[in-house]
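First comes one chain, alone, set out as structure tokens in the form predicted alone.
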Amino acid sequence: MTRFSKFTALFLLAAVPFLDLPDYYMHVLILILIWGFVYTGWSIMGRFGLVSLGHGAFLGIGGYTVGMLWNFYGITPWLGIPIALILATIVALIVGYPCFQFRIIGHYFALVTLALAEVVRLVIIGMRDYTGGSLGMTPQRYGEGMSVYAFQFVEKDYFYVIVLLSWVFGIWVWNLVDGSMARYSMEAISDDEDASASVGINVTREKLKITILSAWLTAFGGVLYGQYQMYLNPDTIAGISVSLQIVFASIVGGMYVALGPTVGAVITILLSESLRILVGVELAGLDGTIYGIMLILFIIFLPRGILGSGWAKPLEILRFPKDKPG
């Protein structure tokens, strides 16, 4: 993209407050935005082969934290956000430095990670006192109207804005470590660690860096999820659907591409409101079925997703072409 219509795109984004939308049409715009932000926040990690099948821990980490230290302390959801990318952090720490210092890699770590989404997710039912255990928690509505304090919101307009900016961070995010020297260290790990560590990188230092900023990004993500829905369901956010969910979309839409994730964002919110107006309640797991065939038939066919794949054919026309023999 040019930056002409990069900052075309940002101004109709921006636009979109003034447009007076219906409320559904900002709904989903909403979701778009948050999810393409939790996505992008994977993407960092997934794009040099960090595998993560347990983003959704961090997801119910950050929506959860938020959620609690609000309902029983009464603690401002703004000093609760740092305190969600602490535990992340720490979650991050305890589960990345052990598997990357004893090279727990490729399926392996993919698997740990599996475990974790579903120990976050026990731990949240199991502690039902606080947190509503399966049947889920709604944060206390602070008033009746729009209140910084609490971070809530009635208008769609205003947590629209909130959204923006914050997917419009995650971008800025995605690209600084794409245009980063922490790029192409990652990118010699991925390939090769052991040459990686011979030529002076530190090859857990650089992992734990990219899986606590993507732990980060995520945690955030959660806490925007719940403050928006004003409901939190350990299945809806920190199960393992959620985090296959997200491998999904950001393999689909391309997590090579700043943008893929987005991409990816756009057409799970729109299969899964498409199907939940067509077909109602009645075949609640056709998405999840149609996400596991849409899945396979793009690793098999578009391997870097559909904005990663239409990039790679521009791009061919820039190298120069090999010398013919003889």
Partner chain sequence: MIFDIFLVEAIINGILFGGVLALLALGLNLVFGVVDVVWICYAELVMVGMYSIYWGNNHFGLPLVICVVIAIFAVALLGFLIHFLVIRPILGTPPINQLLVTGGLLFFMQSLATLLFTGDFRNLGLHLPVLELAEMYISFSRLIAFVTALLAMVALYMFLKRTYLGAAIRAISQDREVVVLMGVNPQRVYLVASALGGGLAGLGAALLILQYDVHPLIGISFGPITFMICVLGGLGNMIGGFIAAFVMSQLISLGGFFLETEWGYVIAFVFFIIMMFIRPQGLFGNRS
The other form holds:
Amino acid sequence: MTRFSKFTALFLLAAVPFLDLPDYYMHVLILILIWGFVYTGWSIMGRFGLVSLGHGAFLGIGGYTVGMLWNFYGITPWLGIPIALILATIVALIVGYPCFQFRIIGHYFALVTLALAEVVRLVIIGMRDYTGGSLGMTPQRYGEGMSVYAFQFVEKDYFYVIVLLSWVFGIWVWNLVDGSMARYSMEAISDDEDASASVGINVTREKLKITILSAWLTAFGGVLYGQYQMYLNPDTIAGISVSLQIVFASIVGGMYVALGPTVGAVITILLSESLRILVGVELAGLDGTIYGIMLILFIIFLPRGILGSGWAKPLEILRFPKDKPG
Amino acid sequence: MLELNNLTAGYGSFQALFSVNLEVKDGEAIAVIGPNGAGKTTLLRTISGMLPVQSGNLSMEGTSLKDVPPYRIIDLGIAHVPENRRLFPSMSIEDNLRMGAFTPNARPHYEERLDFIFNLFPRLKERRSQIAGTLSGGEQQMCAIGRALMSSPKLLLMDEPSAGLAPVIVNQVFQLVQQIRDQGLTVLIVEQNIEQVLQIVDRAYLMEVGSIKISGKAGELIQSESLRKAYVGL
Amino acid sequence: MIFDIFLVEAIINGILFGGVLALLALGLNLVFGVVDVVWICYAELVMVGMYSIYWGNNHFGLPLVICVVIAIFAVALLGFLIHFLVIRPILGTPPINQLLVTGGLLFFMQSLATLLFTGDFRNLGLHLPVLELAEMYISFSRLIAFVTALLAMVALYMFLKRTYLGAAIRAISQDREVVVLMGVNPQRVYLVASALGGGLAGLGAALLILQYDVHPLIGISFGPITFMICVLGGLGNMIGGFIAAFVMSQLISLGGFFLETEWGYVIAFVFFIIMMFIRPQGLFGNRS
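Switch from the form predicted alone to the form predicted together with its partner chain and give that structure.
Full complex below, order starting with the chain above.
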């Protein structure tokens, strides 16, 4: 992708609010950007073989921390967000440090993170007196629901700009990691931990850096989701289901390419939305059935995802070139 | 009995055997000797079908082994005592031996073979229900040989039976091999312990970087000047 | 002393719950140990079994026992097919792909169940008696489930100990390369273990439908805890998995008694995470 086409694409995306699209289309676009951002955050670590099945934990921590601080103490999300990120960092450290120190990798790592996702979901449900439990909670509306102070934008155009900026930031971070020394260390580590350690790579520290970065983006994604939907539910924002959803969309799109996870978001959201419109809600579960089959076929035949695979030449334009020095 | 003609094999794109010719006649004991990394283990693994043949041929009693799936090799009468013994560490001696008689052809003879092996290794009989992982090195070697013998093989492949054992035990292991020979079994043994192995086999092949360098009668080889200089260190 | 009676009741219920968990963990462990793949969708196999019993009994009016037999065979076939169609093609790829592909199956089965049966909660409408024992109330269905699970585990243990195929299953989990030298075709053992794992899920389904309503998402309530028991017990270690099941079910039951059920699960999961750090080889595994 040349610089020119990149800017053209960005310009077109930025021009969307002026097109005066119906709310529904804006809604779908916003969802795609939020989830694209979250998936990108996951793939920052997923691409290095750190397959976390627990990112729902960070999503939940982000959404609920900001929502609860606002509802109970009136603390503005502008302060709530850094607190949420600090909490996400602490959780990432508590689970990540021993995991990496004790060389818990592969499916053991996946299962530990899965337990983490469930712990966060169950803690939210268990604290039902404060969080509303399984019924979910609604951040209190501030005035007309349009306030920078409360980070609430009932007008979709405004929220669109915010999520677009966040998404661009996410892609920028992804590319930053892609072009950094950390990438080489992490690739070496995912190839052979012992060999990497013996050439002086601090395996634990490199993994922690990537994990914390990924946790930050995901937690912030949780904040965006909560502030946009103005509703939080432990089953949709924490726990196994959403954690698996994150992993799978990233795989379908292709986690080794910057725009891959976003393409995963586009595919999954368009699939469920179009099926909802075409066949209606009576056939609930149809989208998941098709999606499940798609996932199985993808992992068997195209483990590098749509963008990562050779046959997707027509989509090649969406790939960022690997134009790193040296 | 076993014939290898211009056999070439390896791991993926890495070639480990270069047109190896080797013959084992009925009732013979043959040693393949050579330094570490010469391809001796690869040779045995190729015979057992654990590695695919790249070119050339190998046959057992006239049957080509090239297209026989690895788990069918044992039905042709070839049993393999792998490198490092590879017992099932958390199973008992008896269960390990039972695995040796896994093939449908061997199962009806289980009791009779078990008696035969317990006769050969009374030590195993005493400890039949002990967990294999807790045995000493020598006992593990007995168990591994016993496991291979359970299928009543015609040809026994042995990969470095003396490796990692104390000198006293090494002597015992070579005595064992002698005993097995006396039972009329054909043996193909891979060893680094050249001096000792040459005393119990009929013929030997010297292997270096994947191909056979010298071959001949054991008695002659042990006198061979070049072999003595290079490997025996005398 | 009312308090104590309730505590004892919670402990007993924990033990009874542990029986079914142990059975499920055993089935998963069998597949995990032999094929070295974690079926993330294992609890969804249980869900499929529960629906087939419900459907056979409620829709076709078949006797419950027949339904249970059909369910066991149907889920065993499903396990066979999962290995044959989905796992086998990617056995050579990184293990995480094999784990993830079963995640795809999880979505597929959950959604297909939603599509076919909607999200409604369904049950057999059985009313099994509640036993009263020294002022404690113990559900009869839990007791049946516990006893059946124990019997099934003994049967499986005998199979693994006494038969050649059983020995091969144990052997392959210790050294999957060397068994080939003994004439074992690993692909066949993988299929047997997968079918057996499926059959145990089918049996688990029969025991769970006595106590719980079936709905498309029920797998989420049993799946994670089953993986954790399986890993805690140690790979391929049947006794370890058995004990781990009772440790976890006690944590859940007592946590639920002193606090609330969710906190019981939170304690169990946190215990799992900590144990993974202290003893990554499982509670009873030997470090290799």
